[in-house]
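Consider the single chain below, provided in structure tokens and representing the form predicted alone.
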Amino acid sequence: MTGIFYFSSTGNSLFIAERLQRKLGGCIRYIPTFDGGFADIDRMVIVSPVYSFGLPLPVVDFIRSLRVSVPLYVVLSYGGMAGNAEYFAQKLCLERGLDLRGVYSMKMPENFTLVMSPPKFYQSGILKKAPRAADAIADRIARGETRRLSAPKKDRWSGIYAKNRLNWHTLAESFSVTNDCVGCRKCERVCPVGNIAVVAGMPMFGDKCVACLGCYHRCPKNAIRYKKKKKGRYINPLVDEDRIGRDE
């Protein structure tokens, strides 16, 4: 059975790995909440996005405790620009030992909004194309074809990358909440890594964040700003918003 397991806080990820699942059949599992059983899986997906042009900390910790012989691709999702992701996450791989035949990667609209927020013209026409780049890259798989990357002749990408992960746990020290706020806990839920906690009916940001965004974008009150700033907010309008975070 192919295992799709998926890093996902808007739905971008999540989108790919249910057309990689209409194609390649098998299970999705949401990485931050997979218990390690891999018993009935033979070949392997990992899908996540794009940060700043490497890969997010939840999927860089899981890809190192991955201690599996299966087939394995990667898929990566991204907004502005993938950078050197695409070789990054090889890399990654192959120093695991792990048996990579892989990586692709496909534009999605940008969903790091806390800087600029691209057209929604702009983001409209990355999504009408999504579908039939993600079952290219699904046929790609199932035909069993491998890809491998060569190092990059000048990388401007690792130190940009290195740098600002450093300062994602350091994030959500700039969110604040409105009084729009209901206390109805939905971004203490949604949070990978459990770096909120709603104490007497308003959240508290603790120092683990690692830049989803998933509370800021899904708070149903728009309640949650960054450096007291109104942004715009992003749900990929291509899957039900309660799946994201779930196992299919």
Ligand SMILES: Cc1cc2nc3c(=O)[nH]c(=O)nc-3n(C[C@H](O)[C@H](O)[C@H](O)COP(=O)(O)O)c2cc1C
The other form holds:
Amino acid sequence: MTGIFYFSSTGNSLFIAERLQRKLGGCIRYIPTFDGGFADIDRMVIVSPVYSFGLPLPVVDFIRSLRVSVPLYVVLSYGGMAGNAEYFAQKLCLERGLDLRGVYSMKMPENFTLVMSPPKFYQSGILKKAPRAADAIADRIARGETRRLSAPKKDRWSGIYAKNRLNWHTLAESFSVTNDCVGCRKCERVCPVGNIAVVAGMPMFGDKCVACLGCYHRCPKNAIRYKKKKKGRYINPLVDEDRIGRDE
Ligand SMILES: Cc1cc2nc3c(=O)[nH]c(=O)nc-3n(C[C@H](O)[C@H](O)[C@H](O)COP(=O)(O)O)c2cc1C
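Structure of the form predicted in complex with this ligand, please, following the form predicted alone?
Okay, now the whole complex, with that chain kicking things off.
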């Protein structure tokens, strides 16, 4: 059975995972809650967003923890510029000694909206093309195609990733919560690393944030602010939001 393992805070990578499952069958597993049962898995696909031209820390940890010998594919979703994230993922998997067959990537709407958001019509255009793009990747995986990337001649990105990943755990220091918060605890539930605790009805942020922005985008009252400013929010409209973070 194909095991499709994903990380996703706003649904783009889940959308891809679900689309791949239509063609490849198998099960979908959410990386942060995966319990390690690989017994029935004979092909693996990891679906992950790109963070700062590399991968989110929970995905890096997951790949580093893998002890499997089945064919592996990685599919990345990125919002605007993936840099050499594909090569980053390839290197990580090969260093781990995994049977990596290929890394693919596809553009999805940007969810790093803390500074600026792309216009809605632009996002809609990307979403329109997404099913076909995901299906094309699924076909390549189904055919067993292999893809090996050579090292980029110029690497302008690794340094940025190395620097940013060191700061992600402090991102939540810039979050504040407005009076619109009703203490529903959704932020606590959606945080992939247990970094939020609702105390006396108010979310408290710890120091292990992985910068996924799930709490920020998915707050039903839009009560979480970054640097006290109201910025754009995003949830992939093609997935059922309740399924983000679930297995299927
Ligand atoms: C912390 C962070 C860093 C990001 N860095 C990049 C990046 O370097 N390049 C890019 O194209 N998109 C970047 N993005 C956007 C996401 O990769 C993109 O929107 C992705 O599809 C989100 O997937 P998800 O909805 O499954 O979480 C970043 C998003 C976050 C939250």
